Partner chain sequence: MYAYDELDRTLINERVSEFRDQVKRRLSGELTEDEFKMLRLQNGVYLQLHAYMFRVAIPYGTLSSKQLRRLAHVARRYDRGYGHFTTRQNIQFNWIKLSELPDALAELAEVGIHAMQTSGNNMRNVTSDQWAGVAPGEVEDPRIWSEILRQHTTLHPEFSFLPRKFKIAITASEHDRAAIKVHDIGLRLHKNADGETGFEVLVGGGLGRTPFIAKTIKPYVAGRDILSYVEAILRVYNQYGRRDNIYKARIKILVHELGIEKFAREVEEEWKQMGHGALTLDHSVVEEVRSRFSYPPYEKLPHMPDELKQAAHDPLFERWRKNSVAPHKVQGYSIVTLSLKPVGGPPGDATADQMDAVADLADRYSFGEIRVGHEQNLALPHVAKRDLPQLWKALDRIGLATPNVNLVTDIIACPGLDYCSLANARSIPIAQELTRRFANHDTAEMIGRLHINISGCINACGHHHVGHIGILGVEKNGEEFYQITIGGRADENAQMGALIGPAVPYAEVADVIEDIVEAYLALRDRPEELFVDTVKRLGVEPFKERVYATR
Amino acid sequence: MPLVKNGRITTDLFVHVADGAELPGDGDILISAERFLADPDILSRRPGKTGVVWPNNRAVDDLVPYLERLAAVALVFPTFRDGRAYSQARLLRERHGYDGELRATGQVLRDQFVFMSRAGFDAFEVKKDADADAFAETMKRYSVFYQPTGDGRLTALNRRMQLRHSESAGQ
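Single chain coordinates (the form predicted in complex with the partner chain):
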């Protein structure tokens, strides 16, 4: 499964470690929320970076105390039709100021890339190779956005108000 990060297909340096499995001695790992919360000291104990796979039915509040030290948070789309992780992503980015890697996992498909990016995801475990190849192209689909999110894109309203100000300034 290709990983797209910062707009490009890249090698995934993180290893998904299943709950029962032994942790590798070094290297970057992604572990479940349950495993992490049972042993948050793991952050300082291992040489590699730690990321958490956070389920979409648990409030992200429980993760907030650790955000500064986490290298990655992976949110889950069990199917692309289940949109809970969009809210979690926005809360992490916009309310809790999380600025590490925010990864989309699960059924991650081309036609949701723009929504995910706007909600704050910057890494994508893409289900299909063809979709990963089309990432850059797909991100260019839209140039107009109505809603303000934390993604820095100007909204239609911002642009209209700017236009208005520049028009009135020019008079």
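Superpose the two forms; the largest set of C-alphas matching within 1.5 Å is the rigid core. Positions refer to the first chain, counted from 1. The model shown is predicted, which means the values in this text are computed figures rather than measured ones. Compared with the form predicted alone:
For R8, the Cα coordinates differ by under 2 angstroms between the two forms after the core has been superposed. Once both forms are overlaid on the rigid core, the distance between the two CA positions of L163 between the two forms is 2 angstroms or more.
Having gone through the form predicted in complex with the partner chain, I am curious about the other one (the form predicted alone); can you provide its structure?
Next comes a single chain, given without company.
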């Protein structure tokens, strides 16, 4: 499954480890929320980075105490009509200050890519290589937005204010 990260198709360094499967001795892993919460201390001491696949029907507040230990959080879109992971992403970025990889997984569709990015996602698991190419191109399409969101970009208003301030300071 292709991974788009920061607008580019990239190799996924995380290995998805199924519940009940043996953990690799080292390397980066993505595990289920249940497996992580069963023993977060042991998992965060193993060599390699740890990431968690967090379901959209579980409160992110349960994850907050462990955010500093996690290199990645994969939020699940079970269907394209279910947008709860958007809210989870914004909460993690804006309220809880999570700065690790925030990955969209599941029904990640190309027409929702910009919205996912604006909500704070910086990595996307896609089903087809053609979608990965389209996502990479879409990331370059828009450079200015009106609405403030969790991706850290300045809004059009903030850009105008900065420009006016720098122009008036230069006079």
